[in-house]
Partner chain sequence: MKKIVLIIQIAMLVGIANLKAQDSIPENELQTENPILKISGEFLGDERFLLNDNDQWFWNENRLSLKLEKKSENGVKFFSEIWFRNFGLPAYQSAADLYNKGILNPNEIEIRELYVSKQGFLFENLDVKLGRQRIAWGTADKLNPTDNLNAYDLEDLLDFGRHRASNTLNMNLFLNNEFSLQAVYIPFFEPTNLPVSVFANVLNSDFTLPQGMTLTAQSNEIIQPEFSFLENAVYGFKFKGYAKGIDFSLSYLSGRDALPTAAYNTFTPTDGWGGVSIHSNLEYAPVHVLGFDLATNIANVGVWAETALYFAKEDVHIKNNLSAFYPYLPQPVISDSIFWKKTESKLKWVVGGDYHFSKGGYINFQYLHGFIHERGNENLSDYFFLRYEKTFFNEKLKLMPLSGAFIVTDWENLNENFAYAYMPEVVYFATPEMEISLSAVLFEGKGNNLFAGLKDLDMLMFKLKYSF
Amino acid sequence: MKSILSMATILMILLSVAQVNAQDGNSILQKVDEVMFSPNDMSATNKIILIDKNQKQETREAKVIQKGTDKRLFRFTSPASQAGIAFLSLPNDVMYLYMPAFAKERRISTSVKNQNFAGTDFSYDDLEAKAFASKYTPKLLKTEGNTFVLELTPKTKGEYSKVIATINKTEYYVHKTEFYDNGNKKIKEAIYTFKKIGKYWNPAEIVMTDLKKNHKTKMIMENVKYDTGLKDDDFTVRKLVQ
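Can you give just this one chain, in the form predicted on its own?
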């Protein structure tokens, strides 16, 4: 009887710990979303530097606008070979790609969202405007120094089996994300540098590394403006092809 009671007690403790960890993970991820998506809207210019395994670099420029938690338009402006290539992310996992060479937009199907966008190391799924809490189920793995470490499990099957995210414990912005494939092998990682602009924390630089290809994409955000009054009409297929 004592053994049975002990086992029951242990089980209750384990279940209690699991529930606390889940709750902590959920509350942490919600706070991350509050930081990442706190502005009503945002516009910026991006410098994108592609770095291959031999450290050869290619530089591009782009403009990006975002509204709320589910609308984002990203468009290359230079060099001439890339200018006009654009990506639009809308609610309900709707995404479009525009290639000037074909002069026609194309809706991105779920089956290709894991493909990289225009030679960068960011997939369409990485670039999607969508709150973390709506994409992932979080679990708090540990607290380490001034950071939380969360395991994020995608709510729908896709490119990644899990994402390990390191979160600033004080300000709740992301330090690092590590991406694992469906064989549980780490395939990519992103390092973030955040800077405060006014009352908002801004991802001033993101370095995404494809570990299989030994290739990096450094995205530097400049000329950032918040809460300028962007409209829903700024995020349409008509705007994508302009």
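Numbering follows the first chain given and starts at 1. Here the rigid core means the biggest group of C-alpha atoms that line up within 1.5 Å when the two forms are laid on top of each other. Please read all numbers here as calculations on a predicted model, not as lab measurements. What changes on going to the form predicted in complex with the partner chain:
- Once the cores line up, the CA of Phe132 ends up less than 2 angstroms apart between the two forms.
- Ser89 is among the residues whose C-alpha shifts by 2 Å or more between the two forms once the rigid core is aligned.
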Given for the second form:
Amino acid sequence: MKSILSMATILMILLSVAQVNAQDGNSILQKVDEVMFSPNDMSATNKIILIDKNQKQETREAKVIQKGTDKRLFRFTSPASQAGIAFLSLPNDVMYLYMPAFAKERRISTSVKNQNFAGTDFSYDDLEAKAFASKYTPKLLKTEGNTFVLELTPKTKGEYSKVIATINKTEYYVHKTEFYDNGNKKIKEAIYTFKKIGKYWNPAEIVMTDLKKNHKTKMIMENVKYDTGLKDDDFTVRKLVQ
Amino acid sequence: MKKIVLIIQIAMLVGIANLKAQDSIPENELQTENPILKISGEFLGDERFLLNDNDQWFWNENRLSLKLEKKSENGVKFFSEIWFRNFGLPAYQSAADLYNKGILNPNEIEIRELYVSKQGFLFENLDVKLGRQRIAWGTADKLNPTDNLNAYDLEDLLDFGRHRASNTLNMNLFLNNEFSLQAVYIPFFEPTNLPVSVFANVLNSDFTLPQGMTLTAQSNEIIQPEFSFLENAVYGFKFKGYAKGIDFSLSYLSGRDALPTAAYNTFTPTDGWGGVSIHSNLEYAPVHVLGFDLATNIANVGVWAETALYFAKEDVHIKNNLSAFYPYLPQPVISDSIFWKKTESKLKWVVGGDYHFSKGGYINFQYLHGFIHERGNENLSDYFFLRYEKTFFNEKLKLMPLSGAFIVTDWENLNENFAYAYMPEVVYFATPEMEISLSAVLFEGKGNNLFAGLKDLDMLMFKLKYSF
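Following the display of the form predicted on its own, present the structure of the form predicted in complex with the partner chain.
Full complex below, order starting with the chain above.
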């Protein structure tokens, strides 16, 4: 009888701890979203450096504007072979591609989210500006120094089975994310460097490493401006094909 | 002489642009959103030879595509694209030709686009573009039955979907962020330019003569429409929108058929053994075209459909004057048949889809009913296009092992009326600016159709593209 009671007590304690952890994970992730997605809009130039296993580098540049968490316009400015190519992402996974050579926009299938973005180690999915809480179910794994470590499980099936995110305990921005495939093998890792611009924390540099290919992409954000009053009109096919 | 003047003008433009760039504009400012004048372009080297004709070279193209672009902060944009080409193979036949560099080394200049546009012209929601421009209608991938404003550029038959630009007034009124109205006016019709080199006769229709007659000579004359305000104009309207996850458009075009009809043919006997010469008057039939297209996503698959309904504005007749065979008859002997009744529409359409696999795979499929040169609903063939490509080594290498088309002209007698073109390709991106591709095109087929006509022309193609 005693053993049954003690078992039940242990179970209840375990369950309540799990609940506390889940709640903690949720509240932490909510705070991360508040830090990362609080600006109304953002404009920046992106320098994208591809580094192969022999440390050979290729650089691409683009301008990006974003409004809220689901409107983004990304336009390459270099190299010359890609200059002018632009992507427009709108709510409900509506995406358009503009290639100057074809003189018109083209709706892109949502399956493109499986792909790496323009030869980088980021998938289209990685670059989505959607709030973490809308994409993942969090679980607090541990606290380590000045960081929380969360396990994020995707709410819908995709290329990752889970993401382990290391989060700054005081400012709630992300230090590191580790991506695991459906075989639970770590396949990618992103290291973030955040800088404060005005009242917002900005991911000034992200280094994404594809562990299988031993290939890196360094994405540097420059000339970042927040809350400049971008309108919905700036995120239309009309603007895409300019 | 005109070409020389044009070269000088372009050289001055480029020179001025360079001076401006060097004198007053820091290099990095050329990358800003409103550059003073942006100069870009590409070099394309395109060499092809036939595989089953003693490896004969048949295509030589070295093209400099030079683009000048200037955007102002007030929404005005100037754009031009000019091709400078060394195109074709030397064709010297006599000693006199050796004095002519144009024969030994054929060069040409072509203004592909040259326009000025203004966003927010008169009203905030009205964009206007004036000048020589390409207006591409349709949601399908390169095979667009509704894309009829600009003349087809069929010079390279394998470059599907290529059109020439037209001198155009193009207005777009944006009703809101989802819906827009477009009006286009092209003051004069420009005809399709036909395929060259080994593709030259591929689109020609079979001409069946009465039994006992043999064609000994053929000539023709194109009856060009008058340059009047509406008679020779091409104009169109398009309503474009987005609703419930679907992009769609409805369009109307008033123009002319892309290829001419032999409307009046004069037959003349040339000998006493059935030899006959034919002189044809060719006319471009005026047409109405109603178009509809859509694009959306279904279960992560990109899906598109596009259809165009062609109506002749008047009955299109084919008249054959056989009077020369009956010199003693007082009345001319003319047979008259209606080739295309104005009450009979022809419907061309395409449906397609694409899907991106993880790890760099991509597949694209299209079904097309009715190619550009096909007329009459009963003569429209079925075309199936498939392309599977996969990238490797961080997109340094792209392979297209499955790429090609399959044509059926008569399902009831498939064995005698089919053709396919298999087009594998490998592309190597040597640097971010340079790509090199090697491809083959293998044709096979039977019957009277586009690719069966090319079955002896299997080819290998090498292309190099450098962007700057």
